[in-house]
Every structure is written in structure tokens, then in C-alpha cells.
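One chain is shown next in C-alpha cells, namely the form predicted on its own.
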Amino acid sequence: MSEITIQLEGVNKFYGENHIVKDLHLDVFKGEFLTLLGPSGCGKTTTLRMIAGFEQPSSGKILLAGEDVAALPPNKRDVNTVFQNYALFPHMTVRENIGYGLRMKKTPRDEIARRVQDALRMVQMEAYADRKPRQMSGGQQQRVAVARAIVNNPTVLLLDEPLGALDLKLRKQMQFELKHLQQKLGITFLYVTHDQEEALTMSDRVAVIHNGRLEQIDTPAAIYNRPKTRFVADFIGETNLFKGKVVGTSAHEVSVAIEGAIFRFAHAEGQHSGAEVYVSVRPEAMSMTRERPEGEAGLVGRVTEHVFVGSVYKTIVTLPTGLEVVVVQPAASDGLIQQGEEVYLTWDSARSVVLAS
């Protein structure tokens, strides 16, 4: 097992009667890129601020490298934080901004110069060393904010939605740059975002938080393909959620009635006859045909819309109950089924997940 850099043990945070973070247990391993992902107001930024020392937990422990840091102020913790607004000093040059923390620590002048130059090189900003923040783009300012944090050689870098102020194209570019920088430095990154694609793109692991609770923590692939709760399935990417009822179980499979058809899935713990469940199927795992498939369970619906999104079409199929199902098809596919046509929907049970209701 890898060395643990951050441990949260039963952390709670109240603001008055509002319970923001609820009994949070979390281990962050040395050198990993872990993302806290969730909707606005779920408690992820509050969690980051408690680790940084800007907020105090109402109960529970926060340990950095095994040391309880609850009583330590932010400047005594071996972490640095990069905020969404970058918080650069407008009257200082890039070089002065990056070296500010070292100057406050009374670091020798020649060491400051060397470490600032190293940090500039890492973020590819040597040519901008003497510019002021207002003379640079948002992406360049973001690089400076990261350089100012890493120049202190922190054990952990905390990043609170640092790409939120950038336009889409630059944000995607900076995602890869940040990930490559983290791999190069070997520093533990704890990253906060509400952007699912950003979390899946950058992270070694993703911790999904909902209403102050940790719903699931796993690799991006496992979070996407094997969600453990209905919230995770619905929040990460796009999915079709079918409500059903367990009508039979065996040692290896479970039978679920959905919209009058019986589907069989690999058995999972906690599923018993009569239980109400949801089945999560990603749009790319759905199949759509004009003819009823032989020997397979299927759902009948009508095509109501095609949405062209570059490399694929998203086709909306409406079931008799009014449920809308999304099916993804390659844009180059021939014989696109027309709106109003009746179709049969099936899916690969191995690429679907049965979830408690």
C-alpha cells in the first residue's frame, strides 16, 4: 500500500445548524492526483479549506503525514493552495509573485532566485518573468499561481477549481498541462471541481461527494463504468436510469422486470426478490433496431429526436410511459432511423449496473 499523505477521520463541519461535511473518512496517497467532485454546495471546497487550515472541523481529525494539524495555522502546514481567482499581487511582477512566499520565510536571496527560475521553467513562463499580471492572459496567470505554490516544495498542492475562469479550449489544454506537471513533480495534488469531464481526464482517483457525504472513491474508469449509487451513475457523464423490480435471483444472476420486459444481470449483493432497483445503462451501450431482436428482451419506443454532436448522433427514443432514452450512434452510420419510427432497444447486460433505489 502506498504511503498516506492526508487522512481525514470522521470529519464533520457545521455552520450553525447546517451540516456541511458529514462524517468524512478519506485517505490521500503520496504522489497521487485525487479529485473531489460534486455539485455546488456539496462540501468539497469546505473540505479543502479545512485541510488548508482556513476552516476548522467541528469534529474529527485531519492528519498530514501522520501529524494532527488541527491546531496549526495555514502557514505552518506543508500545503499550498491555488484558488480560482489566482490571487496574484497586481503590483508585483511574475518573478516577484512567485518568490513572495520565500521572501516571507527569509530564504537567502540567491536560493530564492534559483528556485524561482526553476519554477518559471517548470510552467514555461521564463519569458514573462518581468511582466505584471494584467499584462497576461488567464491561462498565463494560472501558470504563475501554480509556480508560486510549487516553489515552496509543498508535500501537498490544494487546487480549488483553478481552471473555472478559463474558456473551454484553454481549460482543456491546461488540464493536460497540470496533469503532466503533477507527474513531473511527484507532488500530491488534491483538486476540487464540479466538472465531471475534468475529473475523469486528470485524476488517478475521484472522490464523488453528495450532500456532504462521500458517495464513492475509485479510479475514473471504475467511477464511470461501475458506479455504486444512483447519484454517482446520474452525476458522472450521461446515463439512462431504468426503474425496475427484482423478480428472481440465483447464485450468478438477478432477473429484473423493466417496462414489462425481463432482463438478466450479474448478481450483486443486497438484491433480493421484490426489491425495487434502478438499472444504469450508458447511451453508448444501448442498441436500437427496427426489428424485434430474437431471443433478447427489449423495450419498444419511438424515435423523437436526433442531435448531432460532432462524431456521434444522440438519438432520443421515447417509451410508451414517457421515459426518454438516449442512444449514441456514430455520425457516419448509414440508414439513420427517422423520427416517428418504432424501434426496439436492447443493451449489453455486462455494461449495465443494477443499483439500489
Contents of the next structure:
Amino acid sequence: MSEITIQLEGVNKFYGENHIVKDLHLDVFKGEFLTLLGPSGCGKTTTLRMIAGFEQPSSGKILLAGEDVAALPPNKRDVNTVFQNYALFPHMTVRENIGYGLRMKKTPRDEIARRVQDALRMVQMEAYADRKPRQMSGGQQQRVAVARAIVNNPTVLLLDEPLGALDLKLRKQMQFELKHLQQKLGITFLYVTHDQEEALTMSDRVAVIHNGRLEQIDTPAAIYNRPKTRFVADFIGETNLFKGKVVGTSAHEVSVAIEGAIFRFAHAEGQHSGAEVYVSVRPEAMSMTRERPEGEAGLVGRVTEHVFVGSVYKTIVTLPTGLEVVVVQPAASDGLIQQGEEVYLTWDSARSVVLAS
Amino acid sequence: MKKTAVHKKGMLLPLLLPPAIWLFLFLFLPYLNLFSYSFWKPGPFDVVKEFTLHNYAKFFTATSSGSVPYHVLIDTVELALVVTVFTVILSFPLAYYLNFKVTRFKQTIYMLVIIPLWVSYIVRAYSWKIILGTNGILNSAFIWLGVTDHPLDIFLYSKVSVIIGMVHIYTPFVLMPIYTALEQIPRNLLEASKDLGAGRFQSFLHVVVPLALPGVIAGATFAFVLSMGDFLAPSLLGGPDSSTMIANIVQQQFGTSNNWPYGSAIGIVILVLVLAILELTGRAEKRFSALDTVAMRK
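Form predicted on its own done; form predicted together with its partner chain now:
Everything in the complex follows now, all chains and molecules, and the chain you saw is the first one.
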């Protein structure tokens, strides 16, 4: 994973006064599954459309396999897109839809037939080859849309929220199918979604985008466990954000005052004494006890909600300041805590992150 | 969906009754009347109510002068086809341009094409007399340009002027369905086509045209059927003989010739022909309607 397939160099996009994409630098490696993740309107789809060629960047460069594609229209770029609502041609059968790209490139007839058949098999749609799109369900149309793109063997496959219109169960199934397909084909996938769970499940790397700016790009685990900004910590999964102030730093740790108590965390770079910070702690890294924990600083709060959500218990503890803290514990720890009880909250400082505010 | 009041049987009948009565009185009865007349004999003052097939036979056999009346029907079909082809040729590029190229004055230009529909047919036909006549705008322009030194009378009162007039009058009817069909094409299909390597022309040929086809068929049907039954354009703009259309013959039978049974028989022949064409184009439209929105109109 060293060869770069897509390179964005300082790409900006304006729509009139609106700055949609802000100075975006992004390297996509050959054969990787990279997801652009962000809330709607963050510029992720615009970025995808610029790579596909449907939009022109206002400034900056887009390189595809090392070549600047500014002058190339979409039909001359070696990328294919799976569109949000599939965009299958309604007047063509599944077979004709899949063969369209090859036909446009004047591929010999027998080769088209063979490759279309391969693509059909790949997405398990052989039985539907002669159907029209409107005779199929959303999930089936989705498969055809993927087949129509991959049959052209593009350098990069762009996927614009391709599972957005499917119901939850089918979406989960398609996530794995897409991931397996990508691994099998070795094609670079650039995937756009606002669904963080989808991004974490499928991707080799995730690029979190917020307000047109790249917040963080890393592996799903790193994004989840070591978010670099407050937005990423908040957007990916559930987290507790505590506002605090750095009161001391040493080579290995940083001390932060939170709600009047002092906590120590593994050293967070660039945090100087007196800095206002946020501490992000995942609910599953929190623990609560009835007794004051020994030798550890703890926050005191009252249990306001304690619900069983299947595999775990989810507890909401309200601090005297009104801040609500979410604690997730395995379901086996039943019977420990009652609603209305006063508890001490502690956390695994190794799994907590100190973020600049 | 929840059942609304209209779906209940009790409400349906009173709602359907007025249009049903209307259709019965003003469409079904007149056609029935026409149908009966076509099998009766013409008399000196009134029809003679005796069954005969003579009226139909007369239409398909040669007269003493050697001309066969139904040839006018064939000429009319030809003329209507020419008008249809020209209206489609004019409408399609305009509808395409309005849908895909114009952004600012889209509605204005569309209305400019549609507004003439509010102007009386006769006024529009007469305006062509002013343009094409011997002392008309076209001749004046030619003389001024030095193309000719005397006014030409080849423009007006010919097949050409009839075609020009009808093309002008029926173009809005063709533009509207084509415009609507093009408007309904999801734009992401064009992006998908581009994305899959199709150039502008390929996308046009493989995506735009097939999806606009139901609209083209609908528009062409309008133009064809309307110009087939037209008798004003040929009588106002047409020449003495060559540009007479079938509807003029029918009009003559009910007017100067005072042969209602013969006129009725021709009317029935035209009716059967037009219904057959409507059935065919209706099927073709269904066959080619691929978009869900179009399909739902079935």
C-alpha cells in the first residue's frame, strides 16, 4: 500500500460565496478502501464529484494515477461511479446496463458478453440479467449498479452513499458484500457516507470531513480510539466530552482539572499548562462504583437512567453541574446500580483522549 | 392508502354521471347518427332511410372523370405525415435546448411557443396570408433583397403554404409532450452515461432519445391526427385543387353538395383510420415508456 492512486493537492471548491471544500489534501493508496465520512453538507460528495469530473475544483489539483485530470471530462477518466440512487438506465435490461460502458468503448461483442456475465456472477445477479431495473428491488438494483461500474475495471471506484436507500438489514449485508468484492478485485474504492458505523465496518482508512475540512484520516480503530479533534471524537461513536483545564505537564503525562478534580492522562502533544481542553472518554471506558475508588480521583453523580439495551447496560449519570455522562457496562454486571443512587465515576485514562478545545 | 370518499361506490356514480351524460349526448349519439347516415341514401330534400353500401363504394371507386375519391385520403395522410415530421424536427431540438441548455429564460421561451394557442386559429392562418401573399412580407423582402424583381405567387395557395401553416399551428402540441418527456429524464442518468465513457452524442443517442420517445410519439400523434382532420388550413391557405384535404371533401358533402350520407361514410372511414392510429401509437408509447413516472400514467 504505497502507490498513490488519487492525489488531491490543496483542492478548494466554492459555490458562489459558499466555501464547500477547504484546502483538501488527500492521498488514496492503490487497492485501499477509503471512506470519506462526514455529516451531510460537509463537502464529501462534492469531493467525489470533482474526482469523477462532474465538478471542477475552484483551485488545487487532482491527480489520478499521477496524471492531472483537470482537463479531462468524466467520460475520459478511468474512474466509475456508483450513484446514490443507482441511476440505472430504465429502458435497458440488467445485461444492457452492465454492458453500457464497454459498448461505449467499442469493446468487441463477444468480450462484452463474457465480461458482463462475469460481472453478473460477481454480484450474484445472473438470474436477473434480462429484467428491467423497475422490476427489481432496491438491493438488486444496487448490485446491478455496482456490476455496471466494476465491469469496466476502473482504476478507482467511486461510491456515493450507495447503501443509503436500503433498509438496515440489507445495508449491513451489502456492506460486507462490497467489502469482500473490493478485496477480491483489488480495485481502489473511494466511498462516501454519513453513516459512521458503515465507514468503520468497511474501510481500510477513514477520512473524517467537517465543514469542508479534513479533520482526521486514519484506520477505523485509530479514528475511534485516538480521535484528534473534538469533532471526530463526538461524531464517531458515542463519547463523553469533559471540559477541563491543563494544570500540569510532564514528559509522560498531562494533568487536567475536570469538575474540580485532577486527572492524569498520557501526554497529549502540544498541551501546555493553562490550556482549555476537552477530554473524550468512550462510554465503555467509563466505570462506576458505589464506594470512592482508592487513590483515584472520581466524579460524583446520580444515576438518572439505567437501561438494558441487549448486550449491555447503558447508564446515564448526571453530575452536580448538570452534565450527563453515559456509562456502558456488560449486561453481566446486573444488580449493582439502582436508579437514583449516588455513584463515583472513573475511567481508563489509557483509553481517554485529551483534545484541544 | 386510506380510502377516501371518492373511492366509495356511493360517491363514484354521481361524480361520473355528468361527464357520462355529456359524452353520451355530444359524442356517442352524434357518432351513432353519423354511422346511420352513412348507410342511407341521399334524397333531393332529405335522406332516404334505406340501407345501402353505395356511399362507401362511391368513396373507393373511380368517378366518371377518372379520379378516385379515396386518393384524397391518401394525399391527406401523406400531407399529415409531412406536417408531423416537420413539427417533430422543429420541436425536439427546441425542447432539448430548453431542458438542457437554457437556464434563465426557460419559462419565457416555453411560453412564447405556447401563447399562440390562445390566439384564434383563423387569425394565425390569416397571418400566413399576410406573410406569404403576393404583396406579402416574404415577397417584399425578396424584392428588397433583389432576389426577384416581381412578386412571386408560388408561396401562397399551394401545398407548401398549407404545410407551413399547419406546422406552425401544431408545433406547440408536439413541443409540450416532448418537453415534458425530456424534463422527466433524471439528470443522474446523463451523469451515469458520461461516467461510463459515453460522449455527448452517445449519451444523446442511447439515453436521451429512447427516454424521450414516448413524448415524441405522443406529440407526433397529436400533430398527425389534428392535421388529418384539418379543413381550415387548406381552405384558407391551400390552392384550388392540389392541396384539398379529406376534411374539405367532407365539409363539401354537408354543405354545397348536400350529400350527407356520402359525407358520413367518408367521416366513418376517417374515424376508423384515426382510431387505428391512436391504438397503434398508444401501444408504442407504452412499449417505450421506461421511466416509472411515464409508466404510472398507464
